[in-house]
Every structure is written in C-alpha cells, then in structure tokens.
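What follows is a single chain, given as structure tokens, in the form predicted alone.
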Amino acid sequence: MKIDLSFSAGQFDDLQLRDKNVAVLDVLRASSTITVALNNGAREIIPVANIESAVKISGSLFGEVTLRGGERNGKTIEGFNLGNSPLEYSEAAVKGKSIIYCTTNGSVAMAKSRYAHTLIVGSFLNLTTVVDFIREENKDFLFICAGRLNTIGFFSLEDAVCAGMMIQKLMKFESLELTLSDSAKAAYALYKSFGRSILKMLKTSEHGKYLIEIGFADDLKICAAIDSVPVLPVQVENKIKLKKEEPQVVVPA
C-alpha cells in the first residue's frame, strides 16, 4: 500500500483524481463539521465548489428538507441557513436534512474528488475510524489536505498534522506493506513535532488564530477532540453520507 499526500487541493483538477482512493482532511473546519452533522442525523452533505453552484442546486431541491451551509473567510455566507461551525449542526437543526455545503477550502477539495473511486472525509474527530477503514481496504490512498485555497493553495499545519497522525497509526500495523511518498513522510514528521498537544497546535496555527479572532474559539476545542465522533463520511453518488455497517453473515452450524 502506498500513501501519498498533497498539502493543498489547489494542484489538482477533478480528472487527475479519477479512480483514486482519496481522504480529504480539512480539520478547521469542514471535515469536522461534516462529521458532526452526519452523526447528528443529517441525511447527506452535497459539497459544491462555489456559491453559484450552491444556489443552483438548492433551487432544484425541496426547500423544507434542504439547507445551505458554509462560509467565506470563516463567516456565514449571506442567505445561507448555517455557517461552518460544528456547534451550528445540532440534531435539532440538521436531522433528516440534505445540506448543500460550500466552504472556502474543504468543499472545493471534495468537489474536485467527485470522480474518485473512494472518497472519505477525515479529521481528528474520526481519526481511528479513518485509519481502520484504510487498513481494511489495503489499497493505495491519497491524503488531500484542503489547505487554504483562498491564499493560492497555501499549506495548513493542522491538516498536515492530522494526516501525519493517521500515517503514524497505519505504520503500527505490521500486516501492512506500507510505502510513504516524500510528502507523506513530511506529514509524519510534522505530527512528531506538533502532535503532542492537538489543541495547542490548533490555537497557534494561522487559521486557528484567525478563527479565535472572529469568535470561534470553542470550535477549536471540538475539532481537537480525537475520536470523539467515530463515524465515517463517504461519498455515494456525489453526496457525502455515513458509511453503513456491513450486515454480519451468520453461517449455520
């Protein structure tokens, strides 16, 4: 199994990701928020790359069961029902709803991955669940750190550290013949340097400091909680849904 990694989604177009196995990581905050929303009963997340697509898609769906969520520069988009804070995606707000989701970075990375063979969404909240899925698949995987596309595909420390922590856990499985690309090795090294306190790392990252400045300090505590929401968002027909547990086959004695 080869693990490759990109520090930004900006270098890809959708055709380059066709038939690949992809894990999108946007710790602050899209991946974390999607995980929380689905765990709280949202029916599906429909990631889009821009506001225009969100408006167009929402016009063709049923208004009572469809919400628009997302942000630009960390703040709720005008006319949208929800922003990008996991605290907004409570069971009362999202249960049974389809959410058209548009963010500066995370939803763009997911929209670009729509032709992937497998697309999963990872964060610290579901870290071990993601690792277990990749281990069971035992196939080549590409980690895409969403980065900061609004700044020309810049690097985000928190996404790289999360990927590095996942890689560190995968390395512990002796049954895996694991090969790491140079960028995957770099993410692992960053985890070794910055992974001792995840919350401290988030608070001192560039985007973490920005979120604190605009009033979302509590989001960092939620996004730092390792394995607090052990579910797996996966792409099904261009929508992100919870992975269903495979039924156990009972063989008669």
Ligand code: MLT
The other form holds:
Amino acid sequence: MKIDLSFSAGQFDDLQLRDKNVAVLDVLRASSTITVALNNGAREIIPVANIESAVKISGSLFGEVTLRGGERNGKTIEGFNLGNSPLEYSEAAVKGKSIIYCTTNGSVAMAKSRYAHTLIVGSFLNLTTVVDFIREENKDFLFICAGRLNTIGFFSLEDAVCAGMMIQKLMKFESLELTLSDSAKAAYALYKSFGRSILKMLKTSEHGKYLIEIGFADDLKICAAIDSVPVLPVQVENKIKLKKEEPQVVVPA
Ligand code: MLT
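Alongside the form predicted alone that was just displayed, please also present the structure of the form predicted in complex with this ligand.
In what comes next, the whole complex appears, and the chain from above leads the way.
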C-alpha cells in the first residue's frame, strides 16, 4: 500500500485524480467544519470550486432545505447563510439541510476530486476514524493538503502535520506493508517536529494567526481536538455524506 501526499491541491485537475483514493485535509477549517456539520445532522455537503457554481446550483434546489455556506478571506460570503466557522454549523442550523459549500481551498480540493474512486474528508477531529478506514481499505491513498487562504498552491503547516500524524498511526500496523512517497515522509517528519501540541501549532501557523486576528480564536480549539468527532465524511455521487456503518452479516449457528 503506497501513501502519497500533495502539499496543495493547486497542481491537480479533476482528471488527474480520476479513480484515485483521496483524503482531503483542510484542518483550518473546511474539513473540520464539514465533519461537524454532518455530525450535527446535515444531510449532505455539496462542495463547489467557486461562488458562481454555488449560485448556479442553489438555483435548482429547494430553498427551505438548502443552505449556502463558505468563506472568502475567512469571512461569510455575501448572500450566504453560513460562514466557515464550525460553531455556526449547529444542529439547530443544519439538521436535515443540504449545504452548498464554497471555500477558498478546501471545497476546491474536494471539487477537483469529484472523479476519485474514493474521496474522504479528514482532520484532527476524525483522525483515528480516517486512519481506520484507510487501514481497512488497504489500497494506495493520496493525501491532499488543501493549502492556504487566498493563495491556492501554497503550503500550510497544519494540514501537513495532520497528514503526518495519520501516517504515523498507519505505520504502527505492520501488516500493512506501507510504502511512503518522499512527500509523505516529509509530512511525517513535520508531525514529529510540530505535533507535540496541536493547539500551539495551530495558533502559530500563518492561517491560525490570521483566524485569531479576525475573531475566530475559538475555532482553533475546536479544530485541534483530536478524535472529538469520530465520523467519516465520504463522497457519494458528488456529495459529501456521512459513511454509514455496514450492516453486520449474522451467520446462523
Ligand atoms: C479554506 O478552504 O481555505 C479554509 O477552509 C479557509 C477558512 O479557514 O475559512
């Protein structure tokens, strides 16, 4: 099983990701927010690459069950119902809703992965759940770190450290016969250097500092909470939904 990793989504187009098994990580904050929203009962998240697509898609959906969520420069997009803080995606706000979701990097990486064989969404919140899924699949996987605000194609430390922590957990399963690409090894090394305190790492990262500056310090605490929301967002027909538990097959005695 080979683990490959890209430090940003900028280099890909959707055809290059066709049939791959992809985990998109956008710790601050798209992956964390999607995980919270689905856990709070959102029906599905529809990731789009830009505001124009969000407006176009929402025109063809029913208003009362559809919300538009996302950000530009970390702040709510004009005319949208929700921004990109996980705190906004409460049960009262999102239960039963389809959310058209547009962010600077995270939703773009997800939209680019629409032809992937498997697309899952990972963060510190569901770290062990993601690792368990990849371990059980036992297939080659590509981690895509979504990258940094307004500068698609730029490196962000928090996504790399999260990927590195997942890789470290995968390495513990000797039966996996894991091969790591150079970039996957680099993410592992970054986790070793910066993973001691996740909250501290987020607070000192460039995007973390920016979010604190614009009033979202509490989001960092939520996004740093390892395994606090142990669910798996997966793509089903271009929408991100919660993975359902497979029914147990009971073999008669
Ligand atoms: C993104 O997609 O770039 C981020 O989720 C930005 C944010 O923190 O809102």
